[in-house]
Each structure stands twice: as structure tokens, then as C-alpha cells.
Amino acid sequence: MRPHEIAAGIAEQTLALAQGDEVEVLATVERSALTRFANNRIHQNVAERSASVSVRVVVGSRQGCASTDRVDAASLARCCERAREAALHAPDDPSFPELPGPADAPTVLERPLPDLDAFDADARAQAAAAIIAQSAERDLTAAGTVSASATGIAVANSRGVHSAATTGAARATVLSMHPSGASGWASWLGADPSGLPAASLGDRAALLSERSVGAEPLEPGEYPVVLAPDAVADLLDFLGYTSFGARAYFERSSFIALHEGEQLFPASLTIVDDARTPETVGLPFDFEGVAKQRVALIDRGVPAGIVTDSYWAAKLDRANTGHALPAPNPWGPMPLNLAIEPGDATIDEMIGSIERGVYVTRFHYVNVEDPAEVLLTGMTRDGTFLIEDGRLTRPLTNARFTQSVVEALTGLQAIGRDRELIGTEEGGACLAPALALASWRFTGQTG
């Protein structure tokens, strides 16, 4: 039986046990495996099977939620009763519309899944060994992970929604360290582990590490930058977190609400959320069981859209785009499959167009200072270089930045023609190209 079929059975069993004016059940069945390595050797193998159930009960306009990771009948019944008790003691919410109905159910989306039996501990060890070899042969040390997961998710509610699908991905990361402390980074995400380019991934990280030896401080100031896809994915992740959801739009803490319809960015910039493209990984429906829609968030430079769930769609009198997170949550709907439409430049062409600037492999420890302008502060890491006369010259020590992403994107100079699928902190995936920006504000050193 496939994971989503098991999850669907649990969801239907739970739905039959719950009592309320309306009931929603989210069931998850996951199988995952991870190999972790450090100091050029594998030190941990983990394989796990798990299941969880979350129940939302609606009484009038009051909602209560409860969850459990025990799926026997008695535990499911207790979970349902706790959700009902929570609803009875919750405050009324007159804005609550109703749970989604079956008209919002998704069409089936067939997506390749990682074969976890084939990508077993031996296969993951071979991939890790190929990654490690690239560092070990150069007297560097590699650390990272090789992992894969398959997750069956089912949503059922008392209004007739019955959505179920299995999603999964394989992922690898590597940090290559030089004895001097210089470092390089590379990552990979995909649906098919057989496509993992282990040796070239290890080579990318090792080359960046070697090239970063002898790094010098960067004088604070504003510089043109070329951001590699990993760095761009960080910016996309924070745009999704701060700006593209309906709650932030309603509360006017999103630049979309402040600049909707304006030609804010160059016309070359289009950002979409599209969980159904074959280039990404993810579910065809959200955590309310509603089909995910492709949403143009920035359309040819114009802030154009937001993502919604059933609650915020009703509150804003907009269509439900199918972007609910599991209930309850404090964020509202959120995009999990962001993508920047590709351009026509190569990274070498972007670097070649800059007289003096900075190349950034990725960012680290990024935090939000002002969500309305997506003002972020954080650090560069694992491969930062000075660009002089159109080529990479000196490696740079990690630098702190304080920069509005909205402001930076107004100075968009070029978009890479190749995109990489990058895993994000929020659990989604971004299709990110490299970007060349006219200005990025570096505010200090971090060593």
C-alpha cells in the first residue's frame, strides 16, 4: 500500500470518530532516511517511519485543534475529543467562513518519487563517499548529509473533501573546510536520487573552499553583486514568509499591499508560486485539501498577487489559491514552491559585466528587520569573492549585510538562464537562478 493510501485510511477512520458542526483531519505517513558525514567519514545513519494526525473541529464559529502521533483507535478518539473540547472553549471568530467543499478538490498529479528501497544505506554511503573524495583528495574535510523521504498526506473533511497524495525528495548538502578555516558549500534537491551528481557536488564545494583561502575583509559599503542560486533562494524564502501571504497583505505589512499594480521592478522579473510544475517537488493540494493554483506574485515587474487559504480568501473576497498551512498556525497561507522565471545570462556573463563588486555563494543566519520592505540582516558564507574588472579575484571574509530585498530587486541587472532547485527553511523548494543586482549594502565584518 502506498503512503498516501495509508494516510487516507487513517484520515477516514479519524473523521468517523470526530464530532462537531464541521471536522477536518490531516493525516501524514512518512518514511525517511538520512546519512550524515563529517571529517570525511560517515558517522550517522538514521531511518524512520512515522505517522501523525491533526484534527480540527468547528463548533459554530469556534475552532479547536489537537494532534497525535499515535494512530490506534483509542488515541485517535482521544485526539478528536480534545479538538472538540478546545473548540468549545475557543473564542468565536465571525470571520470563519466554513471548511472547503469538494468543488475545491484537486486533480491527481503524478510526480516521480524517490525509491527509498533502492536509495538504501549502501547507496547513500556511495553518494557520500563520492562527495567526500573531492575534499579528501585535496586535504580538505567534508561535512554534510545525503537524505531521502516519501510522505503520504491525506486531508478529509465533513464537507466531502478527500484529497491524498504522496510527495518526496532526495537531498544532499556539503560543506568543504580548509585547515585555514576557508569553506565552500554546495547543495542538491530532486525527486530522483539517481540524478544526484555526487562527485560534481563535492567538487563544487571543494573548489570554493580552496579558492577561499587567504580571504581578506571587505570594506563596508554598497557594491554590485552576483548572487548564486543558493543565495537567491534565501531571498525568495523571506519574500514568501514576509510578503506573499494573504495575512501579511491584509495587515499591510507586505510590500505587495503597499505597491500593488505599480511597475516596481524591471519588467524582466516575474516570480510565481507553482507547485504543479514538473521542475519542483511538492503536493498538488494544500493542508485543507484544496488544489494548489499557479499564482503570479510579481508579473513582469509588477506586484500582482498573493496566496490565500479558505479563511483569508473569504476575508479578502478573493479566490482560494490553495496555500493553507496546517491548522492552527500564526502565519496564514504561504507559498512553498516559489520560482523566478529564467533570464538569458550566464553567471560568467554577469560577473563579466561588473567592474568592482561582490560574488555571494549563499547567506547565513538571516533575520527580518522590517517586513514591509523585506529589510534583512545576515551574513555571507562559504564562498564570497571580490569581482574586479569582470572576474573573481580576492576571496573575502564573511561580511554582514543589511539590505531591503525590495530595494535591491529594483536594481535587477540580469537573471540567470539556468535555475537550480533549492530546499528552504520553510520546508518548501525554490527554483532559483543567479541574479545580478546593481547594489547590495554590506555593513560590517563577521570574521
Second form
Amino acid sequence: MRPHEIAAGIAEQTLALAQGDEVEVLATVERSALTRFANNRIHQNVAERSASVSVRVVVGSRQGCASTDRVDAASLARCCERAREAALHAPDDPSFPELPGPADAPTVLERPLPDLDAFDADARAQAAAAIIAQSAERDLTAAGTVSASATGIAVANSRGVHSAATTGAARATVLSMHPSGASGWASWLGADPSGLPAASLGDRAALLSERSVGAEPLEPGEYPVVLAPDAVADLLDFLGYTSFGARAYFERSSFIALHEGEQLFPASLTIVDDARTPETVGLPFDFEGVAKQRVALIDRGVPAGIVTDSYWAAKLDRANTGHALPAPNPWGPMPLNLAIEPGDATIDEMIGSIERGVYVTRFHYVNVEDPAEVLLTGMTRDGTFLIEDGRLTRPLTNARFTQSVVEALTGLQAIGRDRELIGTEEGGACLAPALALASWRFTGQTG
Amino acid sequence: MRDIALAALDAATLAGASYADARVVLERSETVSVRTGRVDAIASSESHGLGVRVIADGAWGFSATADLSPDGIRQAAREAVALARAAARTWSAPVRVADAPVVTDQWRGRCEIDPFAVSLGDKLALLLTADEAMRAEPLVTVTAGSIDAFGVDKVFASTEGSVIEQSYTEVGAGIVAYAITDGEVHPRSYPNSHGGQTVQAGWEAVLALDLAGNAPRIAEQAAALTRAMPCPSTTTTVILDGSQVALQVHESIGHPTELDRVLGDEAAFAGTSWVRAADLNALTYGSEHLNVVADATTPGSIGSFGYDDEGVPAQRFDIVRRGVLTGFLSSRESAAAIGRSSTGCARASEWNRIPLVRMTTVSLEPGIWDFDDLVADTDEGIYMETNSSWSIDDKRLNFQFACEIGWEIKGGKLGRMIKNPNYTGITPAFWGSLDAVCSPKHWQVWGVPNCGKGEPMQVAHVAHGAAPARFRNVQVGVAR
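Return one more block: the form predicted together with the partner chain, after the form predicted on its own shown previously.
Below: every chain and molecule of the assembly, starting with the one above.
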């Protein structure tokens, strides 16, 4: 059986065991493997087979949840009873609408799935070896991962939702380090591991590493920047986490609530969440089983939308966009498939338009200092360069930034025409182009 | 559970492993959380599975499964061996691990009142009372609180002959009031941010926090922050409260002294370290006031245990003594790489994860100062409390932290309240500027249950003892 069929079977079995006015079951069946390398050799090779079930029981307007990764009948029955007991202890919640109905739910959906049997430990080791060779042959040191997963997810509820899908992805990352401390980075994410360009990925990182030798510190200050797709993906991730969800909108900690309808950014900027485009990987429905909608969050420069789930859609009297996280969900709905609509510039053209600025390959350890203006701090990493007279000149040591993303995007100069699919910390994937921004505030340097 | 572990060892040996260890772990958790008068979550979870780690053909392999049937156990063990053999493709030398004692033992963490036996109703009532008390402050528009209970039973067995059973309980609780006005968000938390305080104990520890009693104070402070002065952009003296010192220790001393990072095994993800293996007993890490100890035997700490996940006994050892680097956090493999014994810091976050070098209870030892005397001894500066944001570079040198609240210090007294205080620095220079640490009266262990490391990601429970401390010439008010 395919993973979603196994998950759907577990979900239906559990649904039959649970008692409550309404019941929702989320079942997940996962197979994953990760080959990790460092110091030019594989040092960690792991694999996992797992299944888990989450049950939400509603009694009146009271909810309780329980989960288990033991899927025998007795454990599932105990899980259902724990969820019901939790619901009986909860106070009434007049805001609770009801669980979604079948009109909101898609039927069984399937994405292209990585062939994990073909991409086995030997195949992953060969890919890792091909990546490592690009560094080792140049006296560089490589570290990174080659991984793949296939996940079947099923959501079933007592109102008639029966959504199931199989999804998965393969991923590779590589950091290439020069003895001087210089480094370069490359990453790849896709649905089909046979498309992994292992040698060229390793080559990209190694070239960037060699080009980064001899780096000098950047004097703190405000500079025009070109952010490569990996760096842009970090910004998108934090925009999604802080600003694009209904809870932050309702509580007015999101800039969307403060600037809705204003021409806040240049008209060239459109940010959407779209889980169903073939260009991405991920689930076509949310963890309540509701079909994910394409939502324009920034529409031609105007803060225009937020993502919702059943609770927040009812609370705000908006449509349910299908962005629920697994219950219980204290974070509210979240976009997991953000994308910036492509522009028409190449990276060379963006660099060529800057007299003196900075090129950033990726960021490291970004965190939020103020959610309302998406004020972030973090470091650059693995390929930072000075731009002078329209071309990359000197490599730069890693620099700290402290910058409001909202403020930075008001100075958007150009958007890349090519986008890369990049995995994010929230467990999603985003489609990120390179961006050229008029000003970015670098506030410190290492050493 | 013991039989499952031993069956896994047999299967791994039959499949060709030259070494194997197996962990069978049963975890339970229960969460109750509220937000702005509404129950956000009442939930429980249960997880039970097996992780098998082997050495075959001189390389590591690891496989995990929740299928604990005889077939499931055999399949996991065989897969671990197959993974090791595939990994051996890129090996230039076989795995070496430091010796460890062969142990048969049981260990149990202390817990007076089983938190899983306390009714959900009692937990909710406690949180809703505190939540209502915070919402009495009109400028506080969002409130939140949570109580978590976590229980672990696990068996470790190895082909060297160790069989170790351990069990412990943890509880965590906290509340936060948000004043949100005019595009500014001001959180104020008790007893700490990011979920509160987590300890290895029972329900008695939650009751001792007195969440409701502290709710009005933090709500008032959140409201006052809306009127507070911005943090000046300057270089000045900073006094940090114990919880922020704990996080500073975590990021800029704990992580850089993890030996696997030092050796490059975490390079691509979490990064390496500014510290080198050869720096042991030679590197000046900070001032003479800097004394840091790792102690996995600290009672009541979520960084404590009887044995690590390689069966190595819990230990107490120096990491920095009078400002000089004197020790590393290590596993059997990383310790062997530098010719030393393991310091017992190999831990896996769950049954389906491989042990990595993790912090235990890594603490800044207390000094001699009373807090009031320390403030009185400071002519000018800023006192900051409770972390709100953290970031540090991939070598663990350049950091920037923000706190929820600050007060200016003028003429030896706390003055006006400061909103959005933050500070930045470089690790050895910052610790070199440490000139005072408060006394044992002000020292406590702070739990950090969200320490991320490794691929696949592992979220570990670690802890840090700390007291308020003073640092000179610190850059504050970055980009505000």
C-alpha cells in the first residue's frame, strides 16, 4: 500500500473508536533517511519508520487532544479516551465554530513521491561521495546532508472529511570550507532524488569557498544588497511566522493589520502562499483536511491577505484558506508554502546596478527582535562579497545585521526571474528569487 | 523494554555489527495552555520506540522504529547495519570510541507529586486565575500561560554488557502578558520567557512558582513598557539578570565547547566553534571571574541524569576555571579523537534520534556580590531582565541578545524603565569584561527545554545555573 492508504486506514480505524459530539483524526506514516557528512566523510547514517495519530474530540464547544505513535488497537482506543477526557475538562469556548465539513475537503491527492527504495543507503552514499569529491580534490573540507522522506497523511473527521495525500522530498546541502576559514554553500530540494545534481552542487559550494578566501571586515552601516535565494527564504520564513497568520492579525502584532490596503511596498512585490503549485513540495490540504487555497498576502505591493484555519476564519468572519497546523495549535494558522512572484532581473543585472553594496549568499541564526515591524537580527554566512562598480570584488567576513524586513522591502529594487525551492525551518518549502534592496543595515562583524 | 533492547542487540550482532547499543524509550507528555481567557490546548501524547546504533565495517549506522514486534526489531537492527556499511564507503579510518565502564544500574529523578496524577481541572484553574489577573491591566491585550509535564522511561543496553534503566519527570510552567499598542509589542514573562521555567521535579515545583501571585506585577510592567524610554545606542556597563546570563552561557560557552562541533561534525548546520581542540588548558576564555562547570548530577535540573545515552555515568567537571578553558563536553567518539575519556554528554532527544554531544547543566559559578550592592557599585549602566531574542554566529563569536525590560543605572541606583533593550558583543571580549557575579543567594538553575542541534533536528533539554552578573564596555541599543 502507498503511505497515504496506510495513514487513511489508521485514521478511519481511530475515528470509529472515538466518542464525542465531533471527532477529528490526523494520521501520519513516515519513512525517512538522512546521510550526513563532515570532514569529507560520512559520519552519520540514519533511517526511521514511524507512524503517529492525533485525535481531537469535541464535546459541545469544548476540545481535547491526544496523540500517540503506538498504532495498535488498544493504544488507539486509549488515545481516544484521553482526548475525550481532556475535552470534558475544558471550559466552554463560544468561539469554536465546528469542525470543517466535506465541502471544504479535497479527496485523495498524490504528489510525485521520491523512490526511497531506489534512493537507498548506497545511492545516498554515492551522492554524498560525489559532493565531497568536489571539495576534497581542491583541498577543501565538505560537510552536509543527503536526505529523503516519504510521508502519507490522512485527516478524517466525524463531519465527513476524508482527506489523504502522500508527499515527500529529497534534499541535499553542502558547506565547503577552505583552510583559511572561508566557506561556500549550496543546497537543493526536489520531489525526485534522481534529479539531484550532486557533483555540480558540490562544485558550486567549492567555487564559492575558493572565491571567499582573503575576506576582509565590512564596516557597519547601511548598504544596498543583493540577497541570494537562500537568504530571501529566511526572510520569507520569518514573515510567515510573524505576520501572515490570522492570530497575529487579530492580536494586531502583525504589520498586515496595521497597513492593510496601503501601497506599502513597490508594485513589483507580490507574495503568495500556494501549496498546490507543481513547483513546490508539501501537502495540498491542511491538518484539518481542508484544501489549501492560494492566498495573495502582499498583492502588487499592498498588504492584502492573511491565512486562516476553521477557528480563525469564523472568528474573523473570513473564508477558511486551509492553513491549519496540527491540533492543538497555539500558534494559529501558518503559511508553509510562501513564494515571491518572479521578476525579470538576473543576479548579474542586480549586481550590475549597484555602485557599492553587499552580496549575501545566506543568513545564519536569524531571530526576531520585534514582530510588529519584523525587526530581525542574524549573521551572513558562507559567501558574503562587496559589490563595487557593478561587480563582486572583495570577499567579506561574516557581518551581523539588525533590520526591519518591512522597512527593507519598501526599498525593493529588483526581483530575480529565476526562483529556487528552499526548505524552511517551519517545515515548509518556499519559492525564493534573489532580491535587490536599496538598503540593509549591517550592525557588526566577527572579530 | 529490557527484552526489546536485548533482542535488538542480538539481531544487530547477527547482522554483522561489531558493536551495537539499543535504547527503548517510552515518553509521555501533557500540555495545558491558555491564551487571553481561552483554553488554547489540553493535550497529551505518548511515544514508544526503539533506536539501534551499530558499528559495522568501521562506520556508524542508526535505525529507529516504533514497530516493537520481533520482526520490527530485527528489521531495524538489519537496517542499521546496512546503513553503517554504506557509510563505510567514505571512511578513511574506522570509528574509535573511548572506553566506558560496563554498568548494570537503575536511576530515577526526584519527584514528590506526580504531575500526571494532578487533574486537568486543577491545572486549568491555576492558569486561568493567573490569566485573569494579568488581564485586569487594561493595556495588556493578550495574555498566555502554559503548564507542561514530561515523563521518560528508558532502557539502554550495549553489546559491551551495560544494561541501564532510567526514569524521570519534568514540569514546566510560565505566563506572559503582552501590551500591544501603536505597532509595538511588549511581552513581559514570569518566571522566564519561552515557556517559563522547566525543572526535573513534580507538581510541587509548579505550585512553588505562584503564577497568580506574580501575574499583576508582570502585567503592570508590560503596560509600563509602552511608556518607557528607548534603549540608548551607546557603550556602557550592563548587569544581566540570572535567566539572561543562563542563555548567554548556553550560546557562547556551552555550544562552543561541544567537542563534536569543535571537531567539525556540526559544521554545515549549527556551525563549528571558535575554540580548537588544542586550546585546552591554554585559551583565555574570559576574565578571572569566569568559572564554568558542567554538572549532570545537579539535583532538579533538566540537564541531569544518571547515565548519558552511551551508558557513561553523569559527571561534574570544569569547562572554564579562572577564565581559562579546561574542559569539553564530549561523547565517547569525540573524546577518543583527542585522546581523552568521555565526559558523559552524549544524548538523544528521542528514541528515533542518534546521540549527539549535548550540554548537561552548564553553569556559571556564583560570585560574592549581593545584587543591591552590585547595583550600588555601578555608577552608570543598564540592568536587563528576561531574554526576548537571541542570535550568534556560526563560530559562536558574534552574538546579539534582546531582553524584555531594562532599567537605567545612575549613581548606583536603578532609574527609569527602558524598553527593547539589546546588547551585542564578541564572546572572549565579552566574558573578558565580566567583573562581578552575584552570590549563591541569587543563583539558580534555569531550564532550557528547546536547545536545537543536529540533522535530523533534535530538541534537547539542558539547563544552566546562573546569578546576575556585571559586564563592562558593552554595546547596547543596536539599530533602534
